[in-house]
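Heads up, the chain below is alone and in the form predicted on its own; it's given as structure tokens.
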Amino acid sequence: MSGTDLPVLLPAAQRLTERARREREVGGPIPRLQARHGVWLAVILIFSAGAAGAQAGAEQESVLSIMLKWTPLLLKGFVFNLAISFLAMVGGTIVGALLGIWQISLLPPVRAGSWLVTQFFRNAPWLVLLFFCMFLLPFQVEVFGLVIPLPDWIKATFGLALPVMANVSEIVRGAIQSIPSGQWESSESLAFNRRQTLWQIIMPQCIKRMLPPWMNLYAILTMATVLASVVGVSEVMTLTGQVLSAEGGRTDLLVPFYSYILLWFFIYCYPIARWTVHLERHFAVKT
């Protein structure tokens, strides 16, 4: 069978050539959001206050009007949430950048640490990243006899940083090394050392490669900040679990109120989802 004979095939065969692309650049799957999944949310939130509402009793509170009443609350943690999801991508996308330089250096040493930290830090389970930075790190520091405390939080921040810094580095790594070698000979050409050509050729067309990965990157991690309840942090997942105490620990109410945070993550994200693929497209690199 000749490379004619399908053409169809084709097309098809090259989109999904260039999702594997980049995906090996992410490291994993990139997951995609699509409408319908927001619809599935809402009908689970809709039919389970209903089953919800046909359980309790008449002396019992509505559940619409218990999650309307808790609402402000359970919002304060949600922007909770997205305050640490924002924070630990800002620390670990500028540590992950220079360690995905540093993979690329010429100094075998520098080379090999590198690539051995962004392994580590990037197969390492999330949770248990989480639970090293809560035992391990101090709960204050002292610099210049000026006492910092460091609260759960930031220590959460900083837990869901490491692996968002292993995942940037082969993030830069995989789109410095996607760039034909024929920029770097011309670069030479023209009399550019080395830290010119990177900051300066290189760097600014990796960015169109870069910028999808790394919102999906941040999507990601915005849903994984749930797991910072686990260690103790007040972000949503836990104020909810303390609202249905204070409920009287109403079973009915379990999945209308998990159901609800879920369609709050989703329209977080989903516009994050759209505009990765829009940038995919429109920052489409020809090969």
Second form
Amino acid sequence: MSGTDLPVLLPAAQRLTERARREREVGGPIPRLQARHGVWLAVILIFSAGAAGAQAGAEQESVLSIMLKWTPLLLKGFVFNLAISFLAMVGGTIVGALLGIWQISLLPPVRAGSWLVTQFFRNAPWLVLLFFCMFLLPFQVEVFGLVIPLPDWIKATFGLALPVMANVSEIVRGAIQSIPSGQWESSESLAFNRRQTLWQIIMPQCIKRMLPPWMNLYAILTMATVLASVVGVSEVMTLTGQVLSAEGGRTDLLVPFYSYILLWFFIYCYPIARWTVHLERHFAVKT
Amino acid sequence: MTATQAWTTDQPIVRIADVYKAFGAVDVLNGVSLNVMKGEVICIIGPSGSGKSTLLRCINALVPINKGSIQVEGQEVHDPKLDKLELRKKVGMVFQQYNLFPHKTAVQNVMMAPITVLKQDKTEVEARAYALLKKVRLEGKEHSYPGELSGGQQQRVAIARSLAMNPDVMLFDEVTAALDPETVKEVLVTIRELAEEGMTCLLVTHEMGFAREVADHMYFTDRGVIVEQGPPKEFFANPKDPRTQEFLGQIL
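Switch from the form predicted on its own, shown above, to the form predicted in complex with the partner chain and output its structure.
Next comes the full complex, this chain leading.
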């Protein structure tokens, strides 16, 4: 390392090497969302809104007041996106963690099976999985005489949880296998059995390695929730489309509205990205 | 249950008979036999790749053997129905790379196995852990994490961690090989004290001076067989086999 901690002061090649090393360490791309990206979005929003305002005649409503008028509705849609992302993440993480542990099982069928499921859902396009779930899941299920309806958004959550599950599985497997084999060996020589070794020795060391890629995955998932608009869930993208047609399909409103939505996603994802970077640094120093 | 024959102290505590081990096509052990009596300290030396570390790992069943037999206190280690818990309570092992648990403090490292595996009482184990760390001269370092300790200190925590299981036999696998010269001594002092207290020790080492001083019996291995053995005085003074002569000539 050179004498500086500030990445800007490092020559480009060194900076790239350093970044590659850290990405290898966490086992995936590290989000590099920066505050200036948000500033760019805001600039685009303001300019496009200004342009739209200039084009509009004096008798028309101003762009700003149109956007304000629809904000409560759009926010409702956005909350829906967040709910989908949250539920898909929880479900995907629980099942994915199990799959990841099964991938290092000593039983060959369990290991092969979980590997296959992981690879299948990790390499399938998210949108295809989403369509699969939309059309294959029934609109309601009956459990012990109790009829549980499955609205579209629940099905979309399932569809998004599948790739999350597969990615979490790989994060867990990768983290477990990145722990030096000496840890297994010394635990074994201290009479720990495999389960005790996994839960008390290996997993606690994995958590910090898994956290950054896991949060990264959540940010990706949040942005992917807009895919649900393709299958007709009334989330923020669907609603924006409806709002635009309600406003008479004015083309000058397209850019302001969509950059408005983009800005919301930025505001939500930016702190997550910052926090991920912070955690990653925190753990990098400790070991 | 594991076949455990009645074992008495006049019999070897570790009995290794004609052991073969291959990793794939590579033969590592080609018929090794040796016996260790209770309280004895034996040192195994030899060029790298001669199977020294593998032999130690076979004794506590970290590595399964292909042929032959190993007994520890009469317990058959090569038995497929081996009670590994029972064996590993008897055999402690210390590694070249320390392998401490980095997410636990020194005292937690020492306490973990007795609490988790042996289900012993926490306060009793804690008192013992503090005493053990004091014994290896790490008073005041109880709450340091491995990352905050020097190599020699980490290795002494690793020794204390093994001792916490109250083993009857200790295996030391090149425990000073990864250390700075100045910290080697503190680890060797700890091992010598253990040996003087009557602990049965099997050491794989490159520290010839230490081996000569502490060992009751020396073994020289090359290409998976024991080439020469004997009491250290004789072994170092006039080695008989040309391979031993050559090896000692290079090292001393």
